[in-house]
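The chain below stands alone and is given as structure tokens, in the form predicted on its own.
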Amino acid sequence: MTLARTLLLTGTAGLGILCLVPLALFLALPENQALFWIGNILARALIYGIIALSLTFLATYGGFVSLAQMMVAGIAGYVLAMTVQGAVPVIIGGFGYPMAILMALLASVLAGLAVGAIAVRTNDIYLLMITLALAVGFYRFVESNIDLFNGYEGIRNVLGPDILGRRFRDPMVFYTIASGTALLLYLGVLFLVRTPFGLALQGIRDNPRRISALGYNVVLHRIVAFGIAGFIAGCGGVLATIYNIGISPGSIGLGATINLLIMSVVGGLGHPVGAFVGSLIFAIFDTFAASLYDRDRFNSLIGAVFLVIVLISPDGALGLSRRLGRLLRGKPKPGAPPA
């Protein structure tokens, strides 16, 4: 009962905030500027926050950082683009959006399970290298296979279904769907980590030998965790493909993979909300850095800002906000001796 009440309150507060953000923007800004923020910044932050959530879930509760999550999201995006009717060029086609999205999510779960089965017996730097190798290998495969993936050009014209007579890519429609999806996945993670499976996964993270001695299948739990993370990444991959009106190898390349890791680390790996905090920070700087600094060197500004955040607060923006909160309240750091 306590868990249900906590999730209900968290969900209600989150839904209220997500609904009030567009209203506040329309009150504070002209309509075109408000729509720019909603469509170009907030919606993009939600999409990549969902994909980053899959990485944060594995890192926070499983104890392993996977660099293959953008690859898994890309698999969902490519399955959607290849199977949905109206995409250009036609690869398979013939399916409506509901069936194509279902197949895309199924493919992302299977991809997550496959990544888990390959990488589950490794840890730390070895897991990073294996998942990075998988991500780069898939990127090169997509880039070079013109017949199946249309090479560099990718697959376009993935516009999404009409929702109650309105275009899916309408800024308010897309924001509503993206925010609802993000909130449901966020609450799902909070619920899952308090279930017996989630508690066992955290026990495996802390002491796999002890959990194995208690009769739990450590390898199976880890593989299932990768499958769940695959579903989360697949949801983000589907939304990203519709948002970008298609998909190409550049959207799942090494740069995109590193950017996803930056979002997760900058936001903070200690809690699932850090994925969305980091993606929002990244989206804002990625949008305005070219105007604030030399257009040809805006990546340097982004890198410098993220480096400062990580140096000041190794646990990201969430850790920084907690320390600032304790400072304002006059409370000592946990574990520190009293003055």
Contents of the next structure:
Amino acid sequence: MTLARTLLLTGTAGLGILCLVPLALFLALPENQALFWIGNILARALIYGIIALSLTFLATYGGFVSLAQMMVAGIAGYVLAMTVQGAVPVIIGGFGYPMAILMALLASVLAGLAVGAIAVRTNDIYLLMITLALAVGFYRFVESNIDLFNGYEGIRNVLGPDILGRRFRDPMVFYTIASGTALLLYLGVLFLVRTPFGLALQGIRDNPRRISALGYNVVLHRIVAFGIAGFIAGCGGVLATIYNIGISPGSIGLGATINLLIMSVVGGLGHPVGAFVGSLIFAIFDTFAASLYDRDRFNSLIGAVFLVIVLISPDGALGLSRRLGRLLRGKPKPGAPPA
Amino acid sequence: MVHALELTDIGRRFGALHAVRNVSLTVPSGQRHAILGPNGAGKTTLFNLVCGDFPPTSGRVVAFGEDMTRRPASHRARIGIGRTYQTSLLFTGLTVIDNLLIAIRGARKGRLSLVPSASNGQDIRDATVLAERVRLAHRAHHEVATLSHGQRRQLELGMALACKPRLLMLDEPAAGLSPAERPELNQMLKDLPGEITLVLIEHDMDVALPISDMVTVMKDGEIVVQETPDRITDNPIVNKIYLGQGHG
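Now that we've seen the form predicted on its own, could you pull up the form predicted together with its partner chain?
Expanding to the full complex; the earlier chain stays at the top.
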């Protein structure tokens, strides 16, 4: 199947799911509950799914598990909040949303490139440690520079631009924009991995020594991959800041960084769609933890879910669904000897 | 005349171990040059020095008149040095065609392109031709992880040929091949175009000698003999190295 055909089919299927789910919710639930699901669960799952997509893109196709992706999203969020007109308190201000969003995305790409350059010689546990150190360092920097970032309270009143006369934060408007962005970025990743750059990135994942001997500059490739992941995380960061009506250090702290890793692993690092599966599972548990068990025990609950999924299926919920599918169809495990 | 490869007093130390010492070697363009020697002779280290996996601690590496001593491995591929490895180093998560595509694009501009290149169709045709040339057309769209050892060695050769090398360096291409797979490899090596300079490390003399114009024998990191293939088997030093003291 050609790349164009794959993208067309995936795009149509994705669009179908993203349109049908709200429709089904409106048909099955009262309007206020349907809007709650759309605004509080699906939209949130899409936003954090986008940020998790940046991590999954690096991990799946480059073999780099970066813990700095929430930091990169936070940089985009802070640049937006600091520069846009109407945010409280005014740090820089004066820019309309289009320009502020553009600057935020540029900042996230630059931050991604910087993370890539700093971590360029590290792999595996060392890459995890260096990106974790960057994430925690940035969190402390934001927290302690009160004049620049307004400390714990953060920057508020980032409401987003009006879209065709409707508020950006209207659940349906927000959902439409978040789902459109998520779909475009998802298709973008699927497209990118079939380009010369994307194939070489997978070559770096499998064998960096060989790819270098074939004429590729591994260092440059890695840095550019982090820059692209920075753009993806930046899109998520902008949406998250508008969704939360602002940004504070808590949204980029160690807890948020770990949560993003949990979403990616729970969904599965084998395919980019795992990012969205993981973020949806996470959003559902986060929302209904109080009803299921106890709101204060959310971390225990999601920790248990994480443990169960990782123990049963090391490749996350995606791997689990593939196994179940094979079991139901009665097909043997790939590589298993014929009966 | 510009030689394909000129090594001058090249050496490499790993701590106290002197893996390669004062090796000087000239390989004229178009020559088929075999490097023989027992395990630990420094053959693969010599290859890695030529290919830029790590720099020499002494001496100079010149390829096609250009000083390569401190150049990165990626640059050497771009000037036309292709190589294979003793243990297959392939992209096991990708298909045979994808491996060949990566290899074809490595030495070209546009390898960092974020959109499919204008030459995409031609690249795929070239990769398909290469897959046929190394007898892997029937496995072209299979993941490398599913290939047999022999097929992986064939793909290694295909990837080394993909950048249209002027100098091809093969590190034990017959390693691990069954007797049934060796004739196919021999034929592939014989079929290589005459303008490609070939430097070959091989333990199996039946593979190395029929295709070589010159043979260099190494021991303990040094060159001990350099002879034509028809005279090498009669050389007492070579017999001593390969067969033991009584045959020297």
